[in-house]
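Below, in C-alpha cells: the form predicted on its own, a single chain.
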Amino acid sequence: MANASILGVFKDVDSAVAGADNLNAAGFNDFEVLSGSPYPEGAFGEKPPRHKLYVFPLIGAMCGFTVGLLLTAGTQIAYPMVTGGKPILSLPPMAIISYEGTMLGAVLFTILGVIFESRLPRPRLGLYDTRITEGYIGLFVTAPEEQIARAEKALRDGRAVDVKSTLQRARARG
C-alpha cells in the first residue's frame, strides 16, 4: 500500500475553507496549505504543525560548553605552566571560553535546526502550482492511494479550480 499526494488549487480564501471542510469531513484531518500570503495558523482548519525547533539549541549549547570545557581544561592540562603557586585549572577562564562555546553551539545547531524543519534542501519538490504565488491557495494531502479518489472528490466539491495527483503524474509517464 504506497502513499500517493494530492494537490487542490482554490482561487480564493472561501472555497479554500469550503475545500478543508470538506477534507476534514471526509477523515482527511492532515494536510498542508500552501499560500503565498500568510494567514493565521489553523485558518483552514488543518492540524498546527508539529516542530522540534528548540531541541536543536539545548543540544548544541550543551555540545558547545562541553567542546569550550574540554579544549580548555585539555590545553591547561597538556601544556601545564605553573606559575606562582597557581593552579593550573583556573575556573575563571574556564568559564568565559565555557560560555562562548554554549552559545556559539545554540547558535549554530539553532541555523541547522531551521533549515532542517524548513525541509531544506528539497531536491524533489513533489506536487506544486505556480499559481500559488499568484494569490491561490493550494491544499496538500498524502494518502494511501485507495483514498485518493475520496480526496479527489472532496477538493472537487469544495470548488477547486484544479487537482492535480501523483497518480496523474505517474499515468502520464508510463
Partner chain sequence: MHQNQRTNNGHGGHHRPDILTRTHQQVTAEVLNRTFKTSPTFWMIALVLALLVVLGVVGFIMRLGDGFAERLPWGYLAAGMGFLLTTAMAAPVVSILPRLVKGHWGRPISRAAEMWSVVGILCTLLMIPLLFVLPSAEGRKTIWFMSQVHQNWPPLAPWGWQIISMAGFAMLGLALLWVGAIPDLATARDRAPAGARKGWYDRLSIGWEGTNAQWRRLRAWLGLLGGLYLIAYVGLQFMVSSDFVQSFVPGWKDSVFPGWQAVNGFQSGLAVMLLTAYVLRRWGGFKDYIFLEQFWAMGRLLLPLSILFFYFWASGFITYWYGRMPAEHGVLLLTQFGPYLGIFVPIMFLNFILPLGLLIWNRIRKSILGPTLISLLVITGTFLDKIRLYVGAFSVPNEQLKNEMLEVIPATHYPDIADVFMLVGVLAGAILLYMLASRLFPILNIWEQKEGLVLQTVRPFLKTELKVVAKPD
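Given the form predicted on its own above, produce the structure of the same protein in the form predicted together with the partner chain.
Nothing else is written out below except the one chain.
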C-alpha cells in the first residue's frame, strides 16, 4: 500500500500539543511540526530530530588533512633540501598546513552538507497552509494510506481547525 500524507492545522500551541499527544497515542510517533517560528526541539512531544550534519565536516576535515599532508610532504620530497643533517620531512610546518587544510575542508564540506541536508530548493510546496506563517501550527504525518483516517481522527480530536491530506487532494483532482 502506498503512503499518503496528512496535515492538521492548529490555531494555537496548546491545541497543537493536544493533537501531537493524540498522534503519539494513536501510534504516529514520526510526525513533523510546521511553524512560523522555531520552537524548542521536543516542545510538541515530537521525536528527537535526526540528522547527519556532523558527518560532513568530519569527512571534509579528513580530506583537508590528507591534502595538507600530501601537499607538504610532496613538496619537500620533490625539492629535497638537507638542512643541518635533519630529516627532509619537517613536521612543524607540515602540522600548520595540515591544520589549515583540515579547517578549510571542514568548512567547505559543512556548506555542502547543509545544502544537501536542507533538501532545498523545493520547486513546489507540499501539503501546506498559509496560516502557518501567521502563527498557526501544523502537524504533518506520512503513513500508509489505510492509516490516514486514524491519523485524521487523532488530529481532529486534538482541535485541529483544518485537516488536509494528499488523498483529499487526489480525490479533488479526480
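What you see is a predicted model; the values in this text were computed from it and never measured. Only the largest set of C-alpha atoms that superpose within 1.5 Å between the two forms is called the rigid core. Residue numbers count along the first chain shown, from 1.
Inspect the rigid-core superposition and answer whether the C-alpha of residue 149 shifts by 2 angstroms or more between the two forms. Comparing forms between the two forms, the residue 149 CA shifts below 2 Å.
If the two forms are fitted on the core, does residue 68 show a Cα displacement reaching 2 angstroms between the two forms? Superposed on the core, residue 68 moves its C-alpha 2 Å or more between the two forms.
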